[in-house]
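There is one chain below, alone, in structure tokens, taken in the form predicted alone.
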Amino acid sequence: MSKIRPQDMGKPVEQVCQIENLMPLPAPYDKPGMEPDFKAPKDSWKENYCATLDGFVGNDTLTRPKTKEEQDEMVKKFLSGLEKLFNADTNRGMLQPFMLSFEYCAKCNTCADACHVFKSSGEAEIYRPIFRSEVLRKIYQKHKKGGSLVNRFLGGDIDINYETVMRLGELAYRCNLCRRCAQTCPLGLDNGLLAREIRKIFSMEMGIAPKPLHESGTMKQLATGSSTGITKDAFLDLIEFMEDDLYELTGKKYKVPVDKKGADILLVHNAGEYMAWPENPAAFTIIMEEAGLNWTLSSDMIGYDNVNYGLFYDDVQGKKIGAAQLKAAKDLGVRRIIQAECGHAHKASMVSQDRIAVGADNIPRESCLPLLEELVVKKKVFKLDPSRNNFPVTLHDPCNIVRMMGIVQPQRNVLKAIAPQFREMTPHGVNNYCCGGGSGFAIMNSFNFTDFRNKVSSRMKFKQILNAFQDTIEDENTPKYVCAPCSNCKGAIRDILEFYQATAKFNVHYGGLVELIVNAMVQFDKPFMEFLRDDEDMF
């Protein structure tokens, strides 16, 4: 279709829009044959999800119906959900947010140049933020004033049919929900959180929202206590594997205190930390204890594992796994919960929760961010050695801890005090990109989706890495490092590593904050991070 507009979210063709004109990427990647191409969507996926919209198939339990029935039944069940949005005894939480972006947008299309989405497309109009809030609008206007010639007029002028309802619920996960569209607007309205409210109506009226979320997130954190499904036993084990791993690498025996009653400080990580990143929990076990802290980890499962996806796509089920949270501290009795290097805990513990325990029930939530910029800026707790960090480092700004919380300063303050090359992204701080994995990406990779995360949603931030690091890039021998302090991005910006070859052809790595401050640590012999091993001269 060559000028894509809402009311053509119903329209019988077989793929609405077509990605044609990528944003071009800078040197290396500007070169023919540097980047993979799509892949093609199989019949299988076209006959039964909705790959009808740009050919991706992001949301795996959006089905196709089979039946006119089934067919009838989605509508309803969408319209149903729809009206919830818009009563207060349903929605009281968001209604007023959620109002003012609806019915106030001035379609001055700010956001679009602000959208990395859009702009990483080619400027692909699908993904523009007001078209999907204008589809929503439409919806609207047609269900509450009916299909007449003035209506139409005023903006009812779209077919509420099954198709124009999956596409929908496809495009709602289109967006990171990174809320950089919502900061530029001059009337301050957020077309994230739009997209999130459609995200609502799928999980809460229609029992529909992507399996990594859901079933292998949410449910089984509740049924578990951790989304990684590993028990409690299990837990224990890779802490005492930890414990052995950090003896061989440092010659010093560090013991993790776990459920230990009336701590100041019980630390919480994302848990995939430790099946991913396990070196992350271990830096910051060797941080915590060479600054003489009294902390914890905690052995129940729901109070070790910060993860809340309920933040991306459902109130209820992120408002149950914030309480079970909250309560797995009070039964240990800490005075705070300092928070790792996930952004998105941050925000659903610090922000989206701050209404579930009130008063006596309260347990004060912090990020480990200034906590590690007092310990080595401020009080200068470790001896440290910034020539061990001599290579390029580039810093990545977690949305939900910088964009929404405001916490900038602190890290740069840490990477300033412990990395000679470090180098800020252009942009930066509150204006920086996504990383592209934002609000469940990072794992959703379902079919062919990985594609439009690594080749468009992650497009952005892979332009800036490669801006950031341009006087070495092509520098095989030199090690560029990317500083990510958040789980789900680190889970993004490793897949464009891969996707690219960058880490193999030109020696781009990522990791956390905190592995770069204890390898600067002048105590040990040997290097933290695995990948300078090999380099001697380092030390």
Contents of the next structure:
Amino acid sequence: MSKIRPQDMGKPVEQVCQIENLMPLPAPYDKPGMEPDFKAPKDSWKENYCATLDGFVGNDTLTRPKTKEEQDEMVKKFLSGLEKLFNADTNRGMLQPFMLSFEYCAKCNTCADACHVFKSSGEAEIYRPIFRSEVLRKIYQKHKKGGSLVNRFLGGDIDINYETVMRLGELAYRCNLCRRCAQTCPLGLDNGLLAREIRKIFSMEMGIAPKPLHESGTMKQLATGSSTGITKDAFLDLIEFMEDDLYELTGKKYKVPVDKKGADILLVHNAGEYMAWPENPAAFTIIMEEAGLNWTLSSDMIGYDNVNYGLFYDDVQGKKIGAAQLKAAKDLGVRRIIQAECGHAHKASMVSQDRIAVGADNIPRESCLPLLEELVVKKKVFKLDPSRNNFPVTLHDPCNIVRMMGIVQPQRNVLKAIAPQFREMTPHGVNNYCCGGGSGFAIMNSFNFTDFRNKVSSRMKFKQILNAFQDTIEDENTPKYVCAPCSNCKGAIRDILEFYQATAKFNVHYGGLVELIVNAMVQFDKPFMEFLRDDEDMF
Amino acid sequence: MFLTLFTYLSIIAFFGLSLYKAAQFAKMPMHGRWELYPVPKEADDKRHYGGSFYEDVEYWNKPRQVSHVGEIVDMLKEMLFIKNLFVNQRRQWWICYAMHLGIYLLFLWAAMLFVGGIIEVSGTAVTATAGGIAGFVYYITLLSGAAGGILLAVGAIGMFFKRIFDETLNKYTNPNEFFNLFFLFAVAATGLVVWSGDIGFNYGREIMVSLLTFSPIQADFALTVHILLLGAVMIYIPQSKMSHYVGKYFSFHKVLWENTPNLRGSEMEKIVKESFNYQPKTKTSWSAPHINPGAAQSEK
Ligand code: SF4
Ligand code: SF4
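Provide the structure of the form predicted together with the partner chain, given the form predicted alone shown above.
Below is the whole assembly, all chains and molecules, this chain first.
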């Protein structure tokens, strides 16, 4: 179906879209055979899930209804959820932005060129930002006003069957919620927001959301304290390991303050860091301690994990977690919370959950980036030798921190002070492209969804990375570093570098900002970052 | 007298329904923050690159700087020039802007007809040879009316055909959206026909005098058709998607540029506190098991 239109979403075809003309990548990935092909969906996935949209299965709880009753029930529930989006009681927090984006689209198509998913896929129609929104509008129009001729004239020309509903449930997870499209809309409308509202119908009404976000995400976090499943005891063990590692690496005994009542700063990490990138919280430890700050970590329920996946798909879960995180800080009696390098945690705690508490419950939340700028650039607290970072470095702007919070310069000012070969991606700052892992994709690994992420949604970012390093990309002796001050983005970038074998073949690495700062500290003999340790003559 | 009453009705309907629509949006509950940078009301040294107060350590302890000038300048750029479309879709901007500029000019034209009507009621003829304010009003009316009518006609029919022939736009355009453009074209085209018989828009001022003195409008067939179409479109616009002039205000001001933080002791804190007292008006709630285990249970 190459000429698919929104009204075709319910048509009985095996797959409405096939990605055919992927956006070409720059050298050295412009030659054939440089990237793995898509994996075709297996028959069992087709039978049990929704592989009829584009052949990928991302929503692993969206199971195919078997009987006519189940099919009807799915449609009925979807429609009842859809109505709740328009109700001030059930969609209080988003009613106005939702209604504006729902009602006023002029179909000028300006937003399409801004969307990396659409462009990377070779402009596959279903990923056009307004495609999904238009399907939603048509369903609503048809549902509310019926299938009369007048109503078809007004756009209600779509079949509402369980296939339409399932495909829309998948399509809601083909958008990174990066909102780059909204920046270009002459009417200020937001197709990312509409994708998220669709996710809400599935999650909040039908109980359907990808397992990594819901079951092993927010539900697990509310039950155990962290979506990683790390309990308080496990967390305390991890901190001990981290202290040991720090001693081994630096020869200095750092004691991490945990649950220090009345500290000035409660520092919160994405708990995934302790497992996937322990060097990041370790570098934070060095920075906080060497700067002599009065800080602490919390081992309290939810106090040690700043993630809030509710941001991606469910307002109720978002609020529950946001409130629990504030409570942990209040119980410790800290003056402020500092969010470490996690983009969605930044946005969830400072923006999305900004209006859930008042007075003493409303503990101020800040980003780590201005603090790092203050320590490194303004107060020059550390003795740093930028030549220790003398390799090409580029910066990825996490959408949640930059486009959605306006934190643009502090991280750049730090990099300019510590990385002599820092270069920008194009475009960057508030106009950056998403890493392709946004809105939960970085942790959604079921079935063949990783193919979609690595080859489509992360493709533009990979292109930007390659372009930023064009001068040395094929020189495998020169290490290159993508600085991504966000856990989620790091996850997506880790996967693309692996998928395209860019680390193995071209010496491209990634990590956070604090690692680079610590790497430049003259007081340490050994490089902080592992990929430099074999190359000690740098120091 | 029918035409006089109908014209009154259409003017009242246009403004009344537009305000009603705005009031409906205005009374919606305070929503969660959903801003998007650049936010033009941020401080002078930050807004040009899209920065915000979050770039400052302990921002919550510092006085918040808001640049209303920045906000107004950006708003005017968007309103008067449709800047976003110009920057991101130059090819479509020309035709779309022609249409919108035509509408703006026609608002000016209507205002000038109104002023001209008042001048005539007070006893001075508004003609090409009149001196002073009456002459000035005559020429401004002439220029804005002629340019506005032509731009609207060309823009509306141009967009209509663009939507027919551009495969992508065509795919996303519902029949009623074609109808809207054609409707605008028809109003402009009938206006141009009437104008061709009276280049100085004297008929327009006569209508204004009739409205001001509440007397019957004298109109031939072409003018009657034009008045009926113009009135109908004015009643129709606020009820259709063409009322996006209302939506646009809220999208930018109340959503994308609304980033007021809820700081202790702030005005926003009072509003937030107030919102905690909200009593739901319906008994509806979401039904997923993690939100409403009872609902999930009773369905089993
Ligand atoms: S840019 Fe805005 S108005 Fe134009 S098609 Fe996209 S969402 Fe609709
Ligand atoms: S939010 Fe991002 S991914 Fe989603 S449609 Fe817009 S530009 Fe594309």
